[in-house]
Amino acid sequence: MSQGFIALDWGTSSFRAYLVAPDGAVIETRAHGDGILSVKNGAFEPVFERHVAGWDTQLPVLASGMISSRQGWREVPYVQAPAGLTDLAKGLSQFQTSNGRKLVFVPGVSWHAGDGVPDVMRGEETQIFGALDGGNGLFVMRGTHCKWVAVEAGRIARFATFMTGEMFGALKAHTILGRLMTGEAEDGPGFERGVRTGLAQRQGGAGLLHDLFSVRTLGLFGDLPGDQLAAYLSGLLIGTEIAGATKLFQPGAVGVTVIGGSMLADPYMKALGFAGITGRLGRPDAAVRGLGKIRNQAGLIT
C-alpha cells in the first residue's frame, strides 16, 4: 500500500500544506499568509516546521511553487516547454531537513516564445496537471501574475504571463488612481464597465496607458462612485488581459478553464462572459491532485 504524504504549495504570498492520505484524500489543510517573500534570512525550515507541527516527520513532502525559485528554499532548474508529467518527474530535486524530513521540490517550466523572450511559471504547472482530465485545454490561473496556458497532447505547450494582480495592487496603493477609491468590491457596474473598456482594445484604441486615467476622471466627475472605482480598475486590467490573451491563444468554442478559489476565479468567469468566451471552473483540489500525479509518475510511492 502506498504511503500518505504532505503536499506543499508555497508561493510568493501564501503557504498551503495538505496532509494527504494514501488514497489521495486530504485529511487536513493548513493555510497561512507566510509567502516566501515574508520569510526572513532564508529561514524556510523553521517556518515550514511551525506550520506543519504535529504531522508525522516520516511522511515525504512534495513541494511546488515559488519555494523552488531563486528566492526560495532550494532553487530547481526549469523544465523547458513543451513539458509533460514525465519531464517534471525527471526534474525533481530531493532534500533532507535537519530533523530528517524528506522533501522533493518540483521544478518550474520555462517557455521561449517566437520573439525570443522567455516566460516562466512555478506552481502553476502542478495545478495544470491536477486540473487536466484530457489531453488538451486552455487554462487561466489568476494570481499576482496571471498565467494563460495551452496544453496539447497532455503537455504544457506554451503560455503567457500577465502582471494583472501585481499591477492592480501597485496602482491602487501607490498612484493617484487610488485617492478617490472608497471600496474593495470586485463586482457591480464598475467592474463590468472596466472589463468592457479593457476588452475594447481588441478593436484598437489608445491602449491601457490612456485608459488607466479614466479611473481618476470617472471618479472626479461622479460618473462612478468611489466604492466602484477599485472594481472598475480591476475590471479594466482583467479586460485588457483577456483582450491580449485571446489574440495569443484564440480560445474559440473550446473556451477556458479557470483555476483558483472562488474569490479569485469568479471575477474572471464574469469577465470571460462579457467577452463572449465560455468559461468553466477547474478543480478546487488541482494543486494536491497535481502533486499526487507527479509523485506517481516519479515512482515515489513507498
Given for the second form:
Protein chains: 2
Amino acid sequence: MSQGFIALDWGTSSFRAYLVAPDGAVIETRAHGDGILSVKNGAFEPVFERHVAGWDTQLPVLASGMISSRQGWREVPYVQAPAGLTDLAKGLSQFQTSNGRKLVFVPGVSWHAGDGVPDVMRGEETQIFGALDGGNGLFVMRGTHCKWVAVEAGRIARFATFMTGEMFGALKAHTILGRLMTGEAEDGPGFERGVRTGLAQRQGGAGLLHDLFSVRTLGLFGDLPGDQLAAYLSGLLIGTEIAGATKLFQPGAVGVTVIGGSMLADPYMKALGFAGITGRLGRPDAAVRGLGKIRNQAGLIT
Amino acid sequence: MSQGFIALDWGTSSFRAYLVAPDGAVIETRAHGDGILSVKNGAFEPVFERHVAGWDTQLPVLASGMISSRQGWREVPYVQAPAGLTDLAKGLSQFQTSNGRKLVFVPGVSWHAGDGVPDVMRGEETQIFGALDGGNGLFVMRGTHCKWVAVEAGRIARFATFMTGEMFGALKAHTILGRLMTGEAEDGPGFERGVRTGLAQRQGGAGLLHDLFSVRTLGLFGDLPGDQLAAYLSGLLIGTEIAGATKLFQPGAVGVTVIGGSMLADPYMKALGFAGITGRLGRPDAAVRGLGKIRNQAGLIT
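Compare with the form predicted alone: the form predicted in complex with a further copy of the same chain:
Shown next: the complete complex, the earlier chain at its head.
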C-alpha cells in the first residue's frame, strides 16, 4: 500500500524537510538555517533527527542537495549530463540510518564543457525537474553558487555555475569593500547602477577584478551613499553573472525561468529586466515537487 | 644645511620606514607587517613611534601609502591624473605629531575614466616615480590591490586597479574554494594552468564568477591535487587580471615593468611570459627612491 515519504532538501546554507502525504501533498515543513557547512564533525544524523523529531521513522527519506557531497553525510557519485529523470533514478544511493530510517540520496549532475573543466550541481537537478513543465527551458537558480541550466528534450543538457552568492558574502564581510557599507537593501539606485555596470561586460571591459574596485571608489567620492553600496555590489555581481551567462546561453531568445523563493528571485527578475531578457518566476515548491517526481520515476512507492 | 629624512611607506598590509642620509643613501630600514588595517582605534602615532624608536625626532618624515587614506592617520585629497612629480609636490600635506615630528604626506592620485567611475591609488604614485627612468612606461604593481599604470611624458596618464591580491585572500580563507587546498606554492603545473584559464578571457568567456568554480571542480575530480589548488587560484586571478588589463592598455606593444620585491613580482613575470608579454623587473627600492625624488622636487631640503 502506498505511503507518504519525507522529502529532504539539505544544502550548503539551509535545511528543508517536508512531510509528504501519499497523494503528494505537503503536510508539514521544517525549515532551518543549519546548512551542511554549519554541521560539525559530520554529525548529520543527530541534526537531522532533531529537525524531524516526531516524524514516523518508518517513512523513507528522499534527499537532495549538498548533503550527498564530499562535505556531506555520504558522498554519492555524479550522474553525467545530459541527464533526465530516469538517469537520476538510476543513480539513487540508499542506506539505513542508525535508528533504522531508509535514506535515499539523489545524485548530483556533472557536465564537462568543451574546455575540459568539469562543472557540478547537487540539489539544483531536483529543483529543475520540479520546476519543469514540458521538455525545454533555460533556468537560473540563485544561491551560494548560482546555476544556469539548459534543459532540452526533458534532460539537463548543459549548465554553468557562477559563484555570485558566496562572492557577495566574502567580499562584503572580508574585504575593504564592506568598510563603507551601511545598508543591505537590494533595491534603489545602487542596485540598478551595479547591474548596468556588470552588464557592460557584454561589450567587453576590464572585467570583474577591476569593476569591483568601483564599490570602494564610488563610496569614497560620495557618488553613492553608504547605504547603497551593498546593493551596488550585489547588482554588480548579478549583472556580471548575466553578462557571462549570455555568452554561454541564449537567454535573449528564450527567456529565463528564475527558481527560488521570491525574496531570492526578485533581484534577478529586476536585473534580467535591465538586461532586456524575459524573466519568469518559477514555482516556489520546485524542490519537493522534484523529489516527488524522482520518487515516482524510481518506483519507490511501497 | 642639508639633513637626512625618514621615508615612510605605510600601506594596507605592511609598514616600511627608511632612515635616509643627506646624500640619499638608506642607513637603516624598519619593516613590519603592521599595515594600517591592523592598527586599532586610529592609534597610528604610537605604532609609528614604536617602529622608529631611536630615530631622531628632528628629522622630517615623508610618508606615502594608505596611511593618508580615510582609513589612515589623516586623509589627504587626491591629485587628479594626469599627474607628474610637480603635481605631487604641490599636493603635499604637512602636520606635526604630538611629540613634535614634522610629518609630510604625499597625496594619492585619482583618475576618472570615460565611464565616469573613479579610480584611485595611494603609495603606488611614489613607487612609479621611483621606478621611472625616462618619461614613458607601463607599470604593474602587485599587492592587495594591483595597479596597472601608464606613464606618458613624465606624468601618470591613466591607470586601473584590480583587486587580485585581496580577492585571493578572501576566496582562500572564506569560501568553499579553500576547503580542498593543501598548499601555497605559486609554481608548478597548477599556477600555469590557472594563468592560461584566466588568459582565455581575452578570447571571451563566461567570466571570473564562473571560472572560479573550476578551483573546486578540478579538485573534486582529482584533475589537480590539493597542493596545486592555491597556485591554480592565484594563477587564475593573475591571468584574469592580465586579460582585463590587456583590454585597457597595450602591454603587447611596449612590455610591462613589474614593481615590487622579487617574491611578489616573480609570479607576474611568469604569467606575463605565458601571455606573450615582455615583463621587466623594476628596481626594488622604488618607494624610498620615489620619496627622495618628491622631497627634492618640493625643495624640502632644509
